[in-house]
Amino acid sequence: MAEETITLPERPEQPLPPVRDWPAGELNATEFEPVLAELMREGPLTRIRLPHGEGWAWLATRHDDVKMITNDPRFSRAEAAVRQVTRLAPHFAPRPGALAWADQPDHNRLRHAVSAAYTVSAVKRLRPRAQEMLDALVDDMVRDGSPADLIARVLEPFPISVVCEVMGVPLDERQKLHDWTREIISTAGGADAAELAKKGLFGWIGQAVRARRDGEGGSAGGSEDVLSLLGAAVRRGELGEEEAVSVAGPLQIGGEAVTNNSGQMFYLLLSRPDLLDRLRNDPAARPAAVEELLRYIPHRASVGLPRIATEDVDLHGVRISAGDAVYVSYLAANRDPAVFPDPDRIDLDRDAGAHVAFGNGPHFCTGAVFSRMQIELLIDTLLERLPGLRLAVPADQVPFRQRTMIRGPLTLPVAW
């Protein structure tokens, strides 16, 4: 008697879920995105559309599931770089040899070529440096008296002098190119406006390059600066010269991050007596701390960069077919409740090391070393020297960026 044989019937696959769409609204200080907190509770998996650019995308929020979308090379940033993906930033012209929009193995071959100016000997290097900079700006700040900006007199200043340091912009260049980075990662001038930075920032690294290349325009920060080092990995011939200057841009363009990071970890410790105490009081729980912070401030309006799945990938039962786009929340995953519960609430004895403030996978943030150092002088540093620093008007008034990518206040005004 013959085998008989059963098929059994697929199972369906879950219906889509409806395309919302995220605006790029006006936030409240420090507040978690109302729109990103009601597409956490939809669902691990939801679809987005954006301001600008075409179509939908995938937006992942659960830590696992963006930990592994980050790590899986079935998720492409090159074919993204090719795509008008729907997306926050008004302009969209990604610079051929980008590190941001690399897979690999392109990506190692030009992270490699900075490598040496982003090491932890570096960092240890630089170190001294950086705190005579800070130094010396609350000096200025202390001796023109109480109250003060502190955004204008420390957070904005230092950090631009350091990522300077880094990329070895000489000291007269310095604001012309915060000026530009500043305006290209606004959204509020709208695409003219970040196009025209855009020439003006990568022009001027093109000349520092071919010149570093060239053994001229002597560097303000050594034989490894980033510059240097791109300089001599065009001579060498590892890099071709647009690759060096698409590398260097997004480096430069990242300092302006911590003025923003710092900036909302010094309003919510001013805001928050009990937090502030803590840290004054207690040295040794601030390395801590500032992993806490990093987890659980709003370091950006929306989501990052897009990838593109190239082939389908199953996930939560949703199928993500080859071609879609595909959206990771790194501030989503560091409110995710299976890995930090209760995660709406700061708690400074929590273990935030499994946090993802500076990305994950190969795309981790280039700087994450030099950003913890600089947050990590900064609190030692003002706390130490300011033990009444307090906020100089009502928290409510405190001004907050508004229609950027990158989150933070407009002024911190400050009294001790």
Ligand code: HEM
Second form
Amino acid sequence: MAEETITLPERPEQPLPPVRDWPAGELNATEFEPVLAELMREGPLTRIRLPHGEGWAWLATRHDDVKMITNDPRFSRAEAAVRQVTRLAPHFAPRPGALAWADQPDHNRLRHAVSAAYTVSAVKRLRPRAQEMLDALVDDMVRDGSPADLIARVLEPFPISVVCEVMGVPLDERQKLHDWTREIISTAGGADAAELAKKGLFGWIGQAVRARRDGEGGSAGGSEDVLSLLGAAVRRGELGEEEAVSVAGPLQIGGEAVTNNSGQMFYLLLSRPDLLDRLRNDPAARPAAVEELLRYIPHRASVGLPRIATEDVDLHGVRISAGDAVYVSYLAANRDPAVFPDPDRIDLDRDAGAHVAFGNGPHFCTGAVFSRMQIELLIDTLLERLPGLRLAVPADQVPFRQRTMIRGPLTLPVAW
Ligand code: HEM
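Could you present the same protein in the form predicted in complex with this ligand, rather than the form predicted on its own shown above?
To see the whole picture, the full complex is given below, headed by that same chain.
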């Protein structure tokens, strides 16, 4: 029998899905972004154009695709840092050396320099001090009397204070750091004020790293604080001074995420008495409930940072070509009905452990363990010390941040 050569048919050229405009709309409290819900219905892979930057990008929304893409070195962050990819943010100034923009092996090297400060055991050691700081803030709020703005009194100052502790900011410098951080994250002062504060903060961090490199500037947190770890790594030649500043900056500002995430969490709890009662009456249910709330909370607007495909990748019969920009949506993955049945319902009895609220893969949030510790303390402390805690205004009158990356209430008026 004559040997037959089998040639596989060329994969037929797939028509590309249409490019969908994803404008930055006003979002209502904790509603799931309607454009994202539509894109999830349109397909596992869609194409989007955001308000700024250039061109279009792929968007992956399913849990398994999001996990695959974020763990696959064929999708590069470093490449995305040197391109004008379509994006939500008007300004784009990635700092060389920032964790979020690095690929391996640089990413490992940079992250290794600070990882000791964010391990489970380091965070456990920090916990009693964090509890003290939280108690002091709640004492002050109670002393001044009901009602109060929970954001201004607790949910903003608490994360900034514990961040200063982890970073190793000396006590007498903390007020200055608080003010810069608040200016950077606030929407009130405008872009110029935020830029000025960033300059101040990054300049201060550079000086602190140099002092620690030279064995000066003793810290509040000992040799395991972030500034000391970075100073020592610079001294050993493992990373450059500029890189150290780029790693430290987002870690110093990162507390903003806890303010806004826990702001949404308390908004949900205080506007849903069934959820609040459950957590009040059943402390053992709290850890799982926190995971379910993390899954459900629409932490950010739109999508985060893109990646660039460095090779052709075929997914669901669609070719993502080398050079294409790709976004994943962790928010969408957290509402994937294949993993979380009835995903738009908060179900405190579900096992939400597979959520990706802190990301996935090498860029998984550095502050995840640290954030969970703060959220646990906030829930335990506020529910136990203020058994009558409730919203002081109707839920639909709580103002939320608009035109922002990270979503959350601007103020949270509470009474007790
Ligand atoms: C990255 C979520 C708190 C520092 C991330 C990512 C997510 C996330 C989704 C992106 C993963 C990716 O790029 O694919 C959150 C949430 C928080 C929180 C929901 C609070 C509830 C914090 C805190 C810090 C922090 C408190 C700092 C102490 C960072 C850093 C990165 C990051 C440095 C970049 C890591 C890397 O690219 O290697 N976070 N975060 N985050 N987060 Fe957080």
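Positions refer to the first chain, counted from 1. Being a predicted model, the structure only gives us computed values, none of them experimental. Take the two forms, find the largest set of C-alpha atoms that superpose within 1.5 Å, and that set is the rigid core.
Report task. Inspect the rigid-core superposition and answer whether the C-alpha of Ser146 shifts by 2 angstroms or more between the two forms. Result -> Result for Ser146: no, shift under 2 Å.
Report task. Spell out whether the Cα of Trp180 moves at least 2 Å between the two forms when the two forms are superposed on their rigid core. Result -> It does, since the Trp180 C-alpha is displaced 2 Å or more between the two forms after the core fit.
Requested in this report: Look at Ala284 and decide if its Cα position differs by 2 Å or more between the two forms after superposing on the rigid core.
Outcome: Moves: no, less than 2 Å.
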